[in-house]
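As structure tokens, one chain now follows by itself in the form predicted alone.
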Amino acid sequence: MGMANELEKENAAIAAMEYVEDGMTIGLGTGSTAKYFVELLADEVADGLVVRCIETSEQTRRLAESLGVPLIPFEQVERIHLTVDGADEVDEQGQLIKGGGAALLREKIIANASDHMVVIADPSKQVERLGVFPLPVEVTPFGYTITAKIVYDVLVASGIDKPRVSLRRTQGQELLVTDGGNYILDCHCERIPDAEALAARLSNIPGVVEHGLFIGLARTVIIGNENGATVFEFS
């Protein structure tokens, strides 16, 4: 399956790069399938492409450091053309779940920015209905335990079956802290019968900076298989 799964993910960043044109300022997403995204973008910056991109995360800005493409500072962008971005799940309405990179601070900020998103993910990232993959709620280390309840009370007043809720950590135990500076609750779900209203509960509880479900956002998914991808739009 590894290396299936790798074509699979470089198949549908290819794809993706049907999407860029000269010129675009492009949101660069953080992740496995994405890193194959910003490659293909580097190798055609060095063939002249001229375009400016923004990055989700500090992995990403290192790697785009690395490879020669150009960044520009978030205060200087005034419209994003174009996002590429994996994700962690997504159904068949374009829902998402993203923020296992613990990137999804960024992401949501430069995606809702975007005048079109794409996601690129293999076969594995599909679901009739979101929820088996952990949910992430970044959350302000102030108070963080007091709004871990509240997260645990809302996922059970929208129909989550014992849902669990844990503090992420690093490899090494200690909490794991995001490029903004906050902790993030895994919410696990196993199913989530009603995605928005969840979505629209978690956004009002204070204390929760983001959360993970990307509703309305992706206008395309792109999957890739072993011969290419599979191109779905959404309006």
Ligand SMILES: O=C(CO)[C@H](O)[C@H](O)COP(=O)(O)O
Second form
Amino acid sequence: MGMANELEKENAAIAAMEYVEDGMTIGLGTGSTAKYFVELLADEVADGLVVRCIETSEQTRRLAESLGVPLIPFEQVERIHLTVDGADEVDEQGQLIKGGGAALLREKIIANASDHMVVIADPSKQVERLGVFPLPVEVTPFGYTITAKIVYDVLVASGIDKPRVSLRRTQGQELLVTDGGNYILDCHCERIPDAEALAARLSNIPGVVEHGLFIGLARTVIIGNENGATVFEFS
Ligand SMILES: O=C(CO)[C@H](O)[C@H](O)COP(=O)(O)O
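Got the form predicted alone; could you also share the form predicted together with the named molecule?
Expanding to the full complex; the earlier chain stays at the top.
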């Protein structure tokens, strides 16, 4: 990841600030691109902008707290006007793969509960078809080996050629445990023929808590470049 890439991420976040209005409740995404947005928001808060935010991960909670961005407990949120988050892959229909940072469950709950989800990304995230980035599937620890086998069968039944399902580990090789206390299966697909159909099938498996396919959730996708950003709107 060079400097150019960082500039592209930052420019996407700058463009997302256009959607922020005084008085909003805002969902804060997770990851290195979303971090730029939280930092920009913090600058505006310091200058008097009034917003209330809800974080999609413990990592983002710590970041927001350290920068003085006001957070409110999710239980107190009645409406989320805007959520700005990154993505691991974005296709031409605005369908996403998310969860590279293991925060997909809270990210999806918050994106789904938001009036407007804005995705910010650099051009390396744009794909014609989803699937090169391994699809994260969050599963309950109980029965995860059986769930992994069923996930594999569902991938094959969904037209994925020779998928590989691996249990995510930390850099120290321990099993990764999500903020929700679950495990992540990374599904190496290479090519997902029908993301919407696969999403529905994965959601039907007992033991699957959530998966990283975000279908029909992103209304705006902002791709940063070195000079600015390109905005794509989806209905
Ligand atoms: O889905 C995510 C975390 O679960 C992130 O949005 C995704 O991994 C992109 O991260 P980055 O902006 O660092 O590339």
